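Take a look at this one chain, the form predicted on its own, written out in structure tokens.
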Amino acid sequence: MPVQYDGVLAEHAAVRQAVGVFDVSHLGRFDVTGPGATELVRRQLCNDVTTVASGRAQYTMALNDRGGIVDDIIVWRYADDGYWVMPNGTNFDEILGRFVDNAEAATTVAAVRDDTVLIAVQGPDSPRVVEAVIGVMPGRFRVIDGEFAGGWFRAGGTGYTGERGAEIAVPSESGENLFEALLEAGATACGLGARDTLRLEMGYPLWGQDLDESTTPMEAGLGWVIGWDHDFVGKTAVSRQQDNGVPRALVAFACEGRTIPRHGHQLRAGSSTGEVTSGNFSPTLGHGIGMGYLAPPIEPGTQIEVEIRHKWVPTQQVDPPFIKT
């Protein structure tokens, strides 16, 4: 996926106002099937996949023993004992290896990334475009299978922009046909730059910036991702934070005018200090927005300042998302 095709602002607007299409084939995906598949997914990931039925998707995380986020992950449950586990591209090998190492003999764990293409269609007009190309639009966090161009497709009502959308997987040999068909149906090709501004406007975290192996779901404000009624790697550590509180917490804030916070800028709020993990100009709002961690955690409404060009700039604390879609 390139940074941009015709420009970040135009591509961002296309997704918010109409429909955009992203080639996200770099994202990881592997198949977990057979007896023991469900228990393997439950043990390795902190959300409880048994709370969603076959034909549903779930947002979850792989944690380490300290409760740190090894990756945030989407799971497509396409059958009772059939799952696509979809980690971030940079963590694909680690998460795949973790599942392979812990699988029972009767459980099959198989990579499918190299043999498939994954295309994300996002925007308020995405149902029309998706239905025109594959004949059906999956509901939000629903998973469906079907036929495309003489072969198969698997699609989920998931995405990373906050808009209605679908992510569609097809065999590699059908990938170009799918992408071109979506463009012909009216979608705008979009790149990495727009994907980042779109997710930031929703307050969606980015692994490697807002999330990492030293950050827990509790610190990131993502405790809702944890299914407490099952055993999983890292449960003891996050349970301790649930009982005793966190040493730092993720905050979101907005700047006035065209001041733009960037990753690595320093933050402060009273006696709390930290730094920006994600920051950019919001094309929808017309001003800078950002997220970062402050230690110790602050009270809602506390004045947050960000250091930009050696000057401390006041901001307004925001409860994400920054925009409503």
Second form
Amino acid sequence: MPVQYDGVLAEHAAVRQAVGVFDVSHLGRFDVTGPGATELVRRQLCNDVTTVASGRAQYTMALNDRGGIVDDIIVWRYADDGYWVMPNGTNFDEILGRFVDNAEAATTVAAVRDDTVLIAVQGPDSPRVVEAVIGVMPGRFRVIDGEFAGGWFRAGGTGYTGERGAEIAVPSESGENLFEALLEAGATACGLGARDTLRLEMGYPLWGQDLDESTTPMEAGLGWVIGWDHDFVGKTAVSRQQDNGVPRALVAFACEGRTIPRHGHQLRAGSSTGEVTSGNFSPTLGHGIGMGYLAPPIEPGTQIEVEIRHKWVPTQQVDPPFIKT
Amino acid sequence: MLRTSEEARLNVPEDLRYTKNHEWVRVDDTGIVSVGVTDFAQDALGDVVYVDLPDLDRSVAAGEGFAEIESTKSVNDVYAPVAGTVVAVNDALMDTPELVNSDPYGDGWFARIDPGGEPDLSSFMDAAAYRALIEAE
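Please move on to the form predicted in complex with its partner chain, as the form predicted on its own is already shown.
Below is the entire complex, every chain and molecule, led by the chain shown above.
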């Protein structure tokens, strides 16, 4: 996926107001099937996949023994004992390796990324475009299978923009056909730049910036992703933190005017300090927005300041999302 | 990042001088040096969303970062092409930074510098040399 096709602002607006299409084939995906598949997914990932039925999707994470986030992941449960596990591209080998190493003999773990293309269709007009091309629009966090261009598709009502949308996988040979058909139906081709401004407006974290192996779900404000009623890698560490509190916490904030916080800028609030992990211009709001960590965590209402060009700039703390979609 | 077909349509006016950092320089009859970024630079940056301009009357050294330009993709320094005093800045960019995209050689100008004498233009490229530079990138 290129950074942009026609420009980040135009692509961002297309997704917020109409429909955009992203080639997200770089995202990881592997298939877990057979007896033991459910227990394997359940053990390796911190959300409890048994709380969603077949035909549903779930946001989840893989943790290390210290409770750090090894990756944040979408799982498509397409059958009772059939899952697509979808890590970030950079963590694909690591997560796939964990599943392969821990699979029982009767459970099959197979990479499907290299044989498939994955296209995200996002925006309020996505149902019309998706129905025109594959005949059906998956509901929010639903997973469906069907036929496309003489082959198969698998689609989930998931995405990374906060808009209504679908992510559609097809065999690689049908990928170009699918992308072109979506453009033909009226979608705007979008790149990585718009993907980043869209997810930031929703306060969605990006692994490698806002999340990493030294950050726990609670510190990232993602405690809701943990399913406490099952055993999973990292549970002891996150349970301890759940009881004892976090040493630092993610905050979201908006700047006045056009000053723009950026990754690495310093933060301060009361006696707490930290750094911006994601920041950019919000095309929808017309001003700068950002996220970052403060240690120790601050009380609500504490003034957060960000250092931009050697000046401490006051910000407004925001409870994400930054915009309503 | 850019394809050759796109470079061919980028505007490189004949009457300006250029730096390797993709700034353009125009010297008026009174010796004042106007500075902005080139069509190539704005195209590579993408949508410009913020411009940080120098203070008026600031003294700048040649090659000193004296302004910043932010797009949705990145933050970049703009360098003073000559030493001197900042005598004007384009305040319109504060509210409408997109002028840098729409009119980089006109309403998208950044600042004017008084070099306090005849500016030395020998280190700058003419349009032909600059065109060769961007075609090589």
